Amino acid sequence: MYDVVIIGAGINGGLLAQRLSKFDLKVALLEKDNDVANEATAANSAIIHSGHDPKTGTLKAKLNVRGNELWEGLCEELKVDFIRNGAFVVAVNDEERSKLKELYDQAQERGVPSRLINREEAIALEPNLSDAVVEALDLPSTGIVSPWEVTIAAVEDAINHGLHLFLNHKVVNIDRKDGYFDVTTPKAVFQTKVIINAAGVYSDEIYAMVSKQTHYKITPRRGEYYVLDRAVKPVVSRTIYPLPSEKGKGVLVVPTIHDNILIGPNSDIISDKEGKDNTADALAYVKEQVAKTVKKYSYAHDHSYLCRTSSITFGL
């Protein structure tokens, strides 16, 4: 009998396991893959957002700001890299400038460190910004990490404190008993008092195993990136955002902990949760969109910089 079974060993499941392992609890972490951090955790933009963007009044808006404050201490505890590299949200015309002011006001209301800077100061700090940029919102508390390294370190720490990790254990059924649950995988049945569903894009399927409600449904989206090899001079030192849209934060330019640059993602609704193939049209869209914020020659004129492409699937 376990006190807690966590389903899914991505960054959410891994960090939950790490925290719970500090208490007098018997905890199991179940993962369908052959290692932790194999899915969206291994292929996202790795940004620790400042909290300026989420919709006002939501739990996400509250926790994004608080989470940003906690990351530095967490990475120090886990002995993994964390860089507070900062970010710019850039406007390319007068209409976007007014929207940028709204984001600034929202950031100020939340206590997020921020300031509006003119084109001249922005270019002085990030010379590769596009000629179209007219103003920028400076967000110095934005950071970057390696999500898979955080997850691996968290799970290793949890194991050192008694966590039971079970890889290649895809949950296929959950039975509600009198005061506990039977969680079934092809290899075993786990009895537990509490289940934590951290199954990512499959969390709706886990939910359906214990509830007759049908309204909870994950809609998977595929996001595709270019990964640029290390350059003698970095393209940018900060994360560069366009103005956000209904699809999300847009096509970004993101430095990584390992001195690469990510460019992307697009955001396409797909039907297959395992749909991870890159598409030429999507990558062409990424190149087109990023040219609005960063000069083209900075990232794509020399194809020797393009060491590989990567894609992720994530749920909204």
Ligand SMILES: Cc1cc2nc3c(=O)[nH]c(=O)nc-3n(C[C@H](O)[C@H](O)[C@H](O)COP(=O)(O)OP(=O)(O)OC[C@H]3O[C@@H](n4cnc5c(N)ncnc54)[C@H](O)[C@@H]3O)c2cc1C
Second form
Amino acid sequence: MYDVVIIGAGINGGLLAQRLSKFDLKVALLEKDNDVANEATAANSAIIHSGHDPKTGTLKAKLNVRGNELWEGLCEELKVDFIRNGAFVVAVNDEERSKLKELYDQAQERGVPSRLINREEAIALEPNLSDAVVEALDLPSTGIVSPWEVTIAAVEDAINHGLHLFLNHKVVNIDRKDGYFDVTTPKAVFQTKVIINAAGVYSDEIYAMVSKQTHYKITPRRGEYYVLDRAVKPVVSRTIYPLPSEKGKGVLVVPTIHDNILIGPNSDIISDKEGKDNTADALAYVKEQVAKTVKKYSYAHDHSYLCRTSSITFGL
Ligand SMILES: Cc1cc2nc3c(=O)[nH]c(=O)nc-3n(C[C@H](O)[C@H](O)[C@H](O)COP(=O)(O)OP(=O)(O)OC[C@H]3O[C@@H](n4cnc5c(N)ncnc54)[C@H](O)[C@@H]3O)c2cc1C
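What I would like now is the form predicted in complex with this ligand, since the data block earlier showed the form predicted alone; can you produce it?
Every component of the complex follows; first up is the chain already shown.
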């Protein structure tokens, strides 16, 4: 009998396992893939956002600001890299300028370190901003990590404190019993008092195993990137965001902790949760969009290769 079974060994399941392993609890982590951090955690922008952007009044807005503060301590504990490289959100015309001011006010209200800077100062700090940039919101608390290294380190630490990790164990059924659950994978049945659903884009399917309600449905979104070779220099030292839109944070330019540059993502709603193939249209869109925020540099000289990832939205 386990006290807790966590389903899914992405960054959420991995970090929850690490925290729970510090208590006197018998914990199992079940993962369908053959390794941890294989899904959304393996391919995203890897930014520790400052908390300036989530909608005011939401739990996400509150937790993002608090979470940002915790990363130094967490990465020190797990012995993984974390860099507070900072970020600019850039405006490219007067209409965007007024939206930038709203974003600045929002950041100030929730205590996120931020300031508005004019083009001259922005260019002095990031010379490769596009000629169209008129103003920037400076967000120095923004950081970057390696999400899969964080997850691997968290799960290793948890195992050292007694976690039982089961790879290649896809949860296919959950039965409610009297005071506990039977969690079934093709290889075993796990009895547990508590289940934590950390199955990422599949968490609606796990939810449906214990509830007849159908309102919890995940619509997957795919995001695609260019990953530039380290030889492509210089581009930027900070993360560069355009103004956010209804599609999300937009096409970003993100330095990685391994010294590459990520350019992307797009954000396409797809029907297949396994639909991770790259598409020429999406990559053309990424190229077109990024030209608004940073100066063109020759793609003939880069050694870009394509990275794939998928995202989640909650359609109620
Ligand atoms: C394009 C893109 C860019 C992003 N950029 C950022 C960013 O810059 N900063 C940021 O904070 N966030 C970002 N995100 C969001 C971030 O990637 C996710 O919030 C995070 O990775 C989710 O982690 P997770 O552990 O919940 O899910 P996942 O990493 O998807 O892990 C879920 C795990 O559950 C397993 N699983 C699923 N079903 C089962 C089952 N039946 N049985 C057993 N195991 C199962 C899966 O195999 C997987 O390993 C981005 C997302 C995308 C797609």
